[in-house]
Structure formats: C-alpha cells, structure tokens
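This document starts with one chain, in the form predicted alone, laid out as structure tokens.
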Amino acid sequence: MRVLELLKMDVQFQLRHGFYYAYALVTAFYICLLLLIPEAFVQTTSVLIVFTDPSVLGFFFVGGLVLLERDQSIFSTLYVTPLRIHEYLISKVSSLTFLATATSMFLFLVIHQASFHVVPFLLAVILCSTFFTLLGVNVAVRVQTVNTFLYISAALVVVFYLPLINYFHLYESPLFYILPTQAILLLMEGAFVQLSLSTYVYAVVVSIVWISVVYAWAYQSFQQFLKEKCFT
C-alpha cells in the first residue's frame, strides 16, 4: 500500500534529521525535572509536561516538515504522482503520533510505573497528537516563512491552551468544553482517576468532531496549495 510505503520514508526521514534523538534528550530532561519535585506535585506535572510538549510536536514539526518540502519542490512531484493527498495528511499524522505516543508512554511509564491507567493516557495523547498536526498542516500550508509559522503558532496555542486555567482550578466555564483540549486534558486526568462513560463519550465526541473538522480544513487547505504551487 502506498501510505504504508510512504510512512515508512517519513519514519526513516524524521529519524535521519534526529527528530527521535531530540525528543530522546527531551524525555530525559523531563524526567529528570519530575523526579526532582516533590511527589506531590508528580501528576499535575507530569500531565502538563505531556499536554503541553510530546502530545503537540506535531504540530511544530509537520510546520516544518512542509516548509522544508515545499521549498526543496517536492510537491511538484507529487503532484504528478499517484499519491493521493489523504495518503500523504494520513502518513504525517500517523508517524508524528507514532513519535509523540512513544515519548508520552515512555515518560509515564518510568515516573509512574504500572500506577496509570493507559487507555484513557494513550487516547488522550493520540487524539491531541491528531489535532494538533492537522491544525499544523492548515497553517504550515498558509505561510512562507519559519517565523511567520510560529508567530501564529503562539496565537492558536493561546486559544487552545485555555482549558489549563480549567486543569489548575483558577477559573472555570463551559465554554471550554467546547475546545479539544478540554476534553483531552479530562482523558489525561483519567490516567488516575476513575472515569465516567458520560466522560468518556464527551471526550471522544468532541475530539472526533474537532478532527474530522481540521482534517477536512486541511485537506481542501492542502489541495489548493499544491495548485498554486504546481501551476503558477
């Protein structure tokens, strides 16, 4: 299959630029910093160090990912190929989530052991990996310059963030469950307590109808930057 060929080469690419070694030294400092705290303050930490960092790499190297392809004019060739651009978000998304899942357990599982529950922890970070490389995909396509990238990168991170002043119990409103990570940071809560199905299902529900709506953003995003790029 053509996405299984081509997440392959994005696995192989990642590693070789040291996408892996990065995060590998990432995970170590963080580490480090959660077994220097008092244990109090291990959970809160340890779920905001993974909110805030694995679970959203995505979104700032599929930024560069598709600056670096767009000006080595790689997208004139698969333009022309038969590649189509479903395989093309769907291999990004897969590898990045690949990466941002395995750094995310891999820190959970030396500072907590067997002591987390994993489902809702994994579907968390892989929801929250999804969204973020997607709504990456939508900017990354809509600028020309690294620092462009990241000046809005910081105005959408602002928005999406604002279910942590939620998660820190200063100030409350429903109005942040109407946001992704509301219900992303609920599921990564659940790595220590009990959810309820309610919970579960309001969780998945708005993440899923979140995706589906940056995925189709992105994908007709996507299609009319490749026109613009192949035919003028």
Given for the second form:
Amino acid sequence: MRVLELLKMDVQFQLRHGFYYAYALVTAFYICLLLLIPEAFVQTTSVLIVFTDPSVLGFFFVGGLVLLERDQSIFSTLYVTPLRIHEYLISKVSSLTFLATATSMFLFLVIHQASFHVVPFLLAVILCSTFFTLLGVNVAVRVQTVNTFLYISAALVVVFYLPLINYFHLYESPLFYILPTQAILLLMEGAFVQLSLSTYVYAVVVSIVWISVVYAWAYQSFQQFLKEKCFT
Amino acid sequence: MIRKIVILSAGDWKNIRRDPLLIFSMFGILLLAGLVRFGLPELHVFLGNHTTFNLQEHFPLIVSLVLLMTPLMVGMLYGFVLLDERDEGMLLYYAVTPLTKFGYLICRLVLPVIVTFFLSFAVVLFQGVVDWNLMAFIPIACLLALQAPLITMVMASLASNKVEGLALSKVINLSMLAPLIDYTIKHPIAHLVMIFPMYWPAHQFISMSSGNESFHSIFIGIILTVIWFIGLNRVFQRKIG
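In place of the form predicted alone, the structure of the form predicted together with its partner chain is requested.
What follows is the entire complex, opening with the chain shown before.
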C-alpha cells in the first residue's frame, strides 16, 4: 500500500524534526497548568486547550511541511512516481491527526482519567484536525514564506474560533452553527455531558460537509500549485 | 563592515515596506495592548461581581507578559526569515559577498533590536492600566530589545529548517511564561525559571510598578542574555560552518 508507506515516512519525518518532542513538552506543561488551577475551571479549560492547540496543530505544521518540501524541490521528484495527490493529502492529514489525537487523548486521560466519554471526544479531535490540516494546505500553497503563512492562518483562525464566544455564553447566534468549529465544540463538550442523537447527526454532518468542501478545494489548489510553481 | 550592514539593513527596510508582515505583527501587538487597556478594567469589574478575586493586583504581571510578546513576535518573525533564507539556499549567496556569514547574521539581528525597543514603548504608552515612568522604563525597553535577537538566535541555531522552526516556536512560546510561573508558584523550585533571560525584563517591570527603584534585575538580565547569546552563537557557527 503506497499510502501506508507514505504515512510511515511522514510520521518518521515528523518524529525526526521534533514534532513529537515539542508536543510532549507542551502537553506536560498543559497538564501541570490544569493540575494547578481550581477544580471548578478544569473541565472548561481542558476543552479550551484541546480545541485551540493539539486539535489545530495540523493547520500550523502542514504549512511548514509543504513550504519546506517545495524549497527542497521534493514535489518534482515525488510526482514522477505513481503517487497521487489524494494519497499525499491523506498521508499528511492522517499523520498530523495521529499526533493531534495522541496528544489530546493523553492530556484528557491524565486529567480526567476514565470520567469522560471517549467517543465524542475522539470524533471531535479527528474531525477538527482533519478540517484544519486541509485548510492549512490551502493556505500553504498560496504563500511564499512561513511568516506570511502564520499571519494568514492567524486571521483565518479568528473566524473559525468565533463559536468560542458561544461556548463562554457571551453571545449566542444561530449563525455560529454553520461553522464546523461550533459542531466540534459541541462534540467536545459531549466528553462530559450526554449528547442527543440529533446533536451527533448535526455535528458529524456539518463537519463532513466542511471537510469535503475544503478537501476538494485543497486538491484543486494543490494541482494548480504543482502545475504553476513546481513543474515549471 | 558597518557600511555593508547598513546597506543590507536598508534593503531589509524596503523589503518590510513591500511585505507588510512586520506592520501586521506590530498591529497584532498593539491590538493586544488595546485589549489590555479596554478589556482588563472590564474583566476586573466582571470578576469582582462574581468572585472575590482581585484582578487589579495582577495588572503589572499581565502588562509585563504583553511586553514580552513584543520581542517574542519580532524575534520569531526574523527567526523564520533566517530559516526561510537558509532553506532556499540564500545563505550561500550572502556568504560569498563581502558581507560574510557573520555580517549577515548581525544584519538579521540588528533590526529586531531597534523594532522591539520602539514597539515596547508603544505598548507601554498604550496600555494605560499600570503606572510607569520614562527613566525607569528605558532600561527595561533595552533589556526587552535584547530578547528579540536572542529568540532569533535560538531559532537559527537550534532549528535545521522551517519545519523544526515551527516545532521549536511552540516550545519558545512556553518560555514566555517564565515570569508567570515564578509569580504564581511559591515553591522554591519555581525560581529555576530565572535562568531564562525573558524572566528579567518582566520581573523588573513588576518591581518598578510597585515602586522599587533598584536596577539589579536589569544587570542580571543583561549578563544572562549575553551568556545565552555566546552559547547560541557557538551552536550557530557550528551549524552553518
């Protein structure tokens, strides 16, 4: 299986370049923080941490990965092999989502032990990481430098983090429910409360629709990117 | 050498004007200062109504953390410029010009110092929730300004490419919390964070706001920054050697 080979290589590459060590350190820090704050805030803060950091790490890292592979002229060599763009995208998304899931699960297991619902939580992290990693590919193929990537992604994140306003009950609007992040936040809250079937259906459908759109867009952008910037 | 550095720095300035990134990052920091100015008093009232927590006591700490964001953002910005140029193989071109690799490095470190110095003044002028005085803040701004090239150096010497730079930036972000750790945790082991140069400008700012006029922290901060810088420069030279 070509895609499995590629996935193995991606994980090895990420391991070699310190992603796993960096996140081990960051997670250890978050755990210390959560152990120190008053117990009443632990639940909300842990959801907030997972939602704003490990779940979106793919967004942040995929930019660096694509830009570095471009600078190292990897694409022109990679695509003379039978490898397809689909496989490349799937491998990037799965490898980064794996790191996101491992980190988030470890954090939640240490903090909440067995007192949370694993299924909605895992679903939330996987959907969130998949969506943001694909969004990251879309940004990465359009920029020249890491700095530009970081600022554009910061601007995008602000839009997608709007449902946090709802999460903290500062302002409620039905418009938030169009965003995939609202669906993901609901699923993440499902780690501590029983979710109704309709909530599950809503959350999964909205996320899948967004992921499909952003995947198709990433595929098309990537094709364009290879044509214009790598094979010329 | 100086003339060459000035020429490249002037080129950098043109680059910045063309690429609005630095302007963006300045905007980001000022936005944060604005949030402190208008948001913190509100939050203080809100918390006062709902809990017994007195946020106002901790305003100096919060402002000092915002001040630390200045060298952090500017330093990382230049760190990524360096890493991008290295990945693209630009470093080789600079090395064969009369500028040399060392001159190139100095160039990439001078601008962050200047930018951070002025930007930290902008932040402190804008924040408006903590009292400060000009004479006491100048040395703090100098120490803050020295942190930016230090962060650039950390990235340039410890990361081999932009991907490692991104992973490293996650860890560097944590070092910014050094003053917070020492502030909140009373256990003596928390004093370990004092080995980070980032701790000292924040510490000096907090003690300045409580009326302490001694400049010990500035001296310790400068000495520590220099020690870190020498160590990192060694690693950097080996890396690009």
